[in-house]
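Encoded as structure tokens, the following chain is the form predicted alone, with no partner shown.
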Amino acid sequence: MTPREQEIQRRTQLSETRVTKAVFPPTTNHHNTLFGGTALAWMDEVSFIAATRFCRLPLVTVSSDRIDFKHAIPAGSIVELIGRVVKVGNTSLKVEVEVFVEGLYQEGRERAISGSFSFVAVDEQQKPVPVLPGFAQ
């Protein structure tokens, strides 16, 4: 394994991010169920937060891949969002999100929504610079 390959791996590890949230009437649409706008930026906050993580630089987001919705988040669920860093290039990071519901009252969870978050890491000048400065590609 590189020096490069081993600080991905090292970095990878620290960066994963675990967000818990309470699905209540303010994030739910008129089926008592969460936005799916509020789903998306709660996945591109906690993104965000482990592409930052990971490279401790100025990022962008540049686009999300496909996410895929497989149930509805009832009103009175637990929600918890895993961000995890699954690709990264030379300037640019991939963060794979998952979405978990489980019931306030029910034991055991289920994956309600995944998705990917590419982001690039940007200098004062909005310019693209390294995500690994030290270790070349």
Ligand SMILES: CC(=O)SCCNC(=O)CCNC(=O)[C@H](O)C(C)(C)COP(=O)(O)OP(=O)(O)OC[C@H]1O[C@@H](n2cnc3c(N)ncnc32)[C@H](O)[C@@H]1OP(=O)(O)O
Contents of the next structure:
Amino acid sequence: MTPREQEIQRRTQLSETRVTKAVFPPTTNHHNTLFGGTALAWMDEVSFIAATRFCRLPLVTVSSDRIDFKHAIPAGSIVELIGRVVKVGNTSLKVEVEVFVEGLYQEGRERAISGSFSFVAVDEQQKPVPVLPGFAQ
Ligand SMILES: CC(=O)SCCNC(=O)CCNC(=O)[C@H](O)C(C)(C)COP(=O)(O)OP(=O)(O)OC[C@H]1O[C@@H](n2cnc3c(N)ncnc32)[C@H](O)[C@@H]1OP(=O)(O)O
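Write the structure block of the form predicted in complex with the named molecule for the protein whose form predicted alone appears above.
Let us now look at the entire complex, which starts with that chain.
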């Protein structure tokens, strides 16, 4: 494993980001389930935190990949969002986010939503800069 690969492995572990939330009425829709736009905003935030923890540089969102809403998330659930860096380019990072749902009064959980978000590290002029300076590709 090269020094860059070792550093990517180390930072990937350190930057994993988990956020747990209760799904209460302000975040639900007319189906009494979590509003998709709210889920997307939460996923975007978790992915941004994971990417920032990875490189500790100013980042902008460049794209979001396919988002799959596999199961509805009922009001009164607990959700956990997990963001992990899954790809490291020269100036970009890709973060996968999984959203798990669990009942308040039952054991077990299932994956309800997944998707990914890409970020680019930028300087003061908003020009792309390497996410791992000092670890050449
Ligand atoms: C956190 C926030 O809320 S930010 C707000 C929302 N985001 C923004 O406003 C960003 C607006 N976009 C921009 O400023 C520009 O497009 C930038 C800075 C992101 C990229 O500038 P570009 O001149 O296109 O950069 P360039 O073509 O050199 O690509 C830079 C990197 O982005 C990657 N990239 C570019 N477009 C995409 C895309 N659509 N999807 C995934 N990666 C992309 C490139 O592959 C490259 O990655 P690499 O260096 O790891 O190989």
